[in-house]
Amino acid sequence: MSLPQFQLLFAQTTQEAVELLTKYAGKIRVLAGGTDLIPSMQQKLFEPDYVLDIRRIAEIGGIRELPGSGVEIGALTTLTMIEHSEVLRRRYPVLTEAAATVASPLLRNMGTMGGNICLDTRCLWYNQSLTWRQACGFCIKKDGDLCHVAPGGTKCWAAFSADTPAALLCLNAELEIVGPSGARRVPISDFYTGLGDNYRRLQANELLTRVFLPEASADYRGVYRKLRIRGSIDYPLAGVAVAVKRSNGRCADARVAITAVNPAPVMVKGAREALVGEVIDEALAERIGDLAAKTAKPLTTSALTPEYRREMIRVFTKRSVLAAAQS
């Protein structure tokens, strides 16, 4: 499949990038690693008049420790850098575990932290060629008014299918977003809308620039588990992130988040309350797995059945909670 015609633009600074995004709002797409954008353009899901290459903006790359405040990660930091960062492995291991599962080494070398956070939602009927989608009458998310997942429904149920945002939820991460009026910081939990077709709160003239991991979230024991058909390349069909802090053999704090089974990555309600103050054993871990399964809302948006994906959320959550408690 060939790419549509477009004009390639370059930005050297964040300000220049925002100016171009503002000038061509609605007709431009951002290129960082390109691992999701390019295939989507080949499928004619996106046909922008302009593509903005931001890879030359040095100020939004790299990992920096902020003494007493945590860690700052530039949006252009590659997933390979996240995976192999010594400070992140030591202090925020749930994030490095999640980054290590993304696609394959080649794609992690190209894919970026910001790109993974902003990854488009996916669906069995949406992520297809133009010819395939045309034959199905298109869908709510692109060019049509039908929902093939929930026939007759008016909501898009495309699933959010990135790995690292579930880990970032467990770490209470904040995002820096820069627009024409300046920079703003938002909790990652407020970044996603829960809608498959309008899934993130990022305006057309805004750019995600940095991720902040607070000092208060450091030194939790972290685990990430992922379901996919193939051991590499594939997007998650179910993902579980767990971060646990222990004291005197009991759970002092805990956070559990899931991805790929809802239109947004979400925290598992009631998990923290059930874990704090308790000795984590198999029965308690199974209870948390049940809570995660209730939180998951998988529909027929992939090759695996919703029932199987929900059950694997239950299994992976139980295993992840036990692994985090024993690590």
Second form
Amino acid sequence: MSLPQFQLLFAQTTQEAVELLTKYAGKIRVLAGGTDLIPSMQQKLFEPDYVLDIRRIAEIGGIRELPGSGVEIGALTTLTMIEHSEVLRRRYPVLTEAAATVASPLLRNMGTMGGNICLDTRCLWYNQSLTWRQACGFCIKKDGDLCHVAPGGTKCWAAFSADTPAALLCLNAELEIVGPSGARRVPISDFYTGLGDNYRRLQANELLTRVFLPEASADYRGVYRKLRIRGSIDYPLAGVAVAVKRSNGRCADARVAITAVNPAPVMVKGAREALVGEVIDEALAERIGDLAAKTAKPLTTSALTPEYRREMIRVFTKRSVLAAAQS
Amino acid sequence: MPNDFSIIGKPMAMVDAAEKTTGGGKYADDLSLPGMLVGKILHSPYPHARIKRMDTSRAEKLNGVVAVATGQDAPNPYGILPVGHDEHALAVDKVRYVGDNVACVAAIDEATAEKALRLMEVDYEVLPAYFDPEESMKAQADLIHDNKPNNLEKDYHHVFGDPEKGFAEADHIAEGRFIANEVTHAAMEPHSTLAAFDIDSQSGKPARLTVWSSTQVPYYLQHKLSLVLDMPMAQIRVIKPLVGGGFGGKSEVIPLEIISAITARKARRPVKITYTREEVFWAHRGRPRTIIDLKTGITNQGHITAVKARVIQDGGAYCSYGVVTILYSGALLGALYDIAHIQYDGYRVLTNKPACGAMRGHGTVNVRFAFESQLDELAAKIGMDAVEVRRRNLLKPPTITVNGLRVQSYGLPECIEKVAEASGWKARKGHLPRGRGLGLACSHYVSGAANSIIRSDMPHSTVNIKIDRDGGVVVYTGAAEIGQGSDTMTAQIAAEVLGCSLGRVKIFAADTDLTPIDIGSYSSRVTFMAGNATLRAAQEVKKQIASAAARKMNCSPEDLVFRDDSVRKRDAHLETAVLGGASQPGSGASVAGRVEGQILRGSLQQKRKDEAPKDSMSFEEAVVAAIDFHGALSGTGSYAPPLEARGGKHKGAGVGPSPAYSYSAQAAEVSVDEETGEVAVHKVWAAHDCGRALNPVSVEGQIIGSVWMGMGQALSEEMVWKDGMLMNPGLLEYRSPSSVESPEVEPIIVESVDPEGPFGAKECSEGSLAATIPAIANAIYDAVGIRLHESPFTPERVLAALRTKKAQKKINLTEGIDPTAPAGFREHGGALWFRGKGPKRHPLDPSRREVHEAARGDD
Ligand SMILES: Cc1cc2nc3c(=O)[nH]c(=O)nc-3n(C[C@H](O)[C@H](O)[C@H](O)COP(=O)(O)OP(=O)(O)OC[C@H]3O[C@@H](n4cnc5c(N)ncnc54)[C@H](O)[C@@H]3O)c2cc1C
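Could you please show the structure of the form predicted in complex with its partner chain, as a counterpart to the form predicted on its own just displayed?
Below, the chain from earlier opens the complete complex, with every other chain and molecule after it.
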């Protein structure tokens, strides 16, 4: 499969990048690690006229401690760097755990934090070659007008299948987004729309530049558990992130988020309320598992049956909550 | 001193290891020729349709497109089996699966060719399609092939002994349905072919054809090319470059191999086609989804009294090797254990999916999964240990089984004892912690088929050896090195026989202009057959050298020993054997220098110098002596299986017989997570009887690879279909195991030394695979008490079975398609995918697409 023809552009600064994005809005795509963009372009899911390589923008790489106010992660930071960052491992362990499960070591060397957050949603009917999609009459997310997953529906259900955003949700992370009119900061929970096709709130002329992990979320015990068939390479078929703060044997604060079972990563509703002030035991963990299973809406976008994936959200949530409480 | 070999039996690196590991080696896709074009194939979007109209003109007009080939350019049908000539390289009137080949564009680069594909206009009349074999067998109209009523490719009904009597003698009978879902080879190298015609200097027309292709069967390819292109075989040369794995996926002629030649002829320029991974999945020829209704009887003493199997194989849209596959499935019920009564009903069914074919363990794997699982069920019923029940059903070779298979060497008993010992079976089985278990299973496989698929008396392998004055041993063999080590094996055998160092041997392989016919690398035949041919060719040249050397040494040729790059009188050999002169290619430098001098001075002088008889000569001296006498030395050896090994007389008796069988026993240790259904394989002990291990490290590699591939089929690999669409045509969604979940494998080599194998060698690369799947299934049973009837044992299938067993809240996956499967269970990839209406298929209305093209931009 060949890549579509495009012109490759480079930006040295965020400002330059935004200018190019504005100039070619609608005809340009951002390339970070390229681990998702390149295969998708080969499948002709995107055929942009321009590709903007942002890897030369030095200002948005790396991990920086901001004394007293948390940690800043540049969008170009690779997942390998996150996985091995001492400060993240110590203070925001749920994120390093999640990053370490992404794809395979080689892909983590290439893949970036920004790319993982911006990752396109996935579906068995969508992530296929042009020939394949043509054979099934295309789908609502690309070139067609029907959904094979929920026939008759007009909504796209493609599953958001990145690992780290579930962890970032648990950490109340904020994203810095730069556009023509400057930088804005949004909580990561506001970044996703919940739609399979138009999945993120990012204008065509905007760039994701940084992720902020607030000081208030530091030092939580964190656990990320991922359902996959193989021990490496596979995207999550279900993912659960849990962050718990304890005080005197009780849960002082807690957040639970799930990924890969909805068109967006989502916080588990009611989990925090159920956990705070309690001693976490098996029964409570199981209740959180039930809440998570209720939040999950797995469909046949991915391998394994939806019923099973929902069931695993329940089991993995229970286990993660217990592990976070006991670690 | 039978074990006193100097080359074989010692672990050594493959002769092509360096070029492969340094990146210097050339695979088909690495090749290019001046003026070469890239070919891209247009595939059918429908599972079953008639082509009403095709307009290639828009594609042809695109700048950079040189030719567009269609079925009309080469309408002759072909197929790997003489009874199965049902394929067209490019569709002539009908397409029969999503991905079937419609036309091919040759253009100056890949992007242009792909763009041209989008400009092809084809009108189809969509026909009803068949996806489920049991449904397909009921078809009355819209047959996939007009000459195959009920979409039945072939059925066989065999009765050996008296099964009714056998079942009457049984104390216990088990009956069940097993399903093994479809898997494919997933070789690392995607298929690739480069085809080029010489232009005839007189007429200016395309003349001789040369094809470089990733094939396991160069000779068959040459033959089918001749058939389809209407050219004499003598005008066609097939060259096999390095091949990155076959596993059966390259063991027949694959459409691109013919399409590239058709297109090259039309374009009058060389054309290379390399499949995308998706196209590899469509070309397929993998292991069919198999439904096995199995019934086995056993006595309280553990003797198997009778077996009855009804097997349905979902063969896909073309015959391929199907007739052979369905026969292997029945024939290989025999020759592992001593079973007096066997009934077999096999159905090979056509469906509108890519053709299944031969895959590692061809025909035997799925039935073996069912049999070894059911044998464990029966053992449990009579309260007998899994090892013991297998011990009680051993063959007593030499023997001929009830279905006509001749068994001579039989290392199964030793395999069973060795794995039982290595795995600590006695002490550990049944005593592992909760959720952890041990399972055992056995398997076997042919060392090549005793009857070739082309009915002919020609030898299955022929090897030529040439030795000239430089003392280099040049071996010409048609055997196809595909990564399994056939070149290494050939070099080892030649060097062992001639007593020369390995570095002296040069292999020319798999080039139909240069090398004698070998029918190819499949059914684990190469070591046994091409190995025997090499042995015989080497013996022939050795005889010539020996008689010349004997003259020089004033002794009889029988008194000479060839070893360590020298020829010695037997007594002289004893001395150096003690010294142990391991001779490496470089270590004979001084000898070589002297000989070179002699060659320059000419043979007369040398003769004078060597007048006095001596006790030993260097290999070069002996060769030169022989050449002075004969001229350049050459020897030919060939191999045809003996008549006694060719099987019985019943219809279909030709498939199953082999000159020798390999045997395997395996123990697997697994743990099962009872809450998630996830299975982890911790360790597999795999004993394999390969006759003699010519290169032990290579044998171990094959055993480990087989176990790994078997584990993939057992746990995660499955082609998932929805209404004829393959949902996972890539290595991300088709899940071959990664290194993370791969278990430790302890290979145990058992050497039964076969009387007819080259130095006693048999096969070692397929037989082990079949044992792995039931060994894991049996281990899961031991761990958590569930009997899995359907592979792969994905976590959802395991969990569903666990929930059913515990009568816990049912996991409402789907309802059962398999009556013996746990209730309340429908799998993601199984038969229910085939039902339902599926996607509404849009006719590929161009106006529709244009609307979306205009709207595109923000995806
Ligand atoms: C075999 C395979 C397995 C995988 N498994 C997993 C997995 O298990 N879990 C998982 O989470 N991911 C997985 N991935 C996806 C991918 O590797 C990772 O998500 C990775 O982090 C993506 O980052 P990237 O820098 O490579 O993104 P790119 O491919 O460069 O970009 C991805 C998308 O984000 C946009 N983008 C990137 N950076 C920015 C930015 N700064 N501002 C605005 N837009 C931006 C791009 O335009 C593009 O649309 C897998 C990929 C492959 C090929």
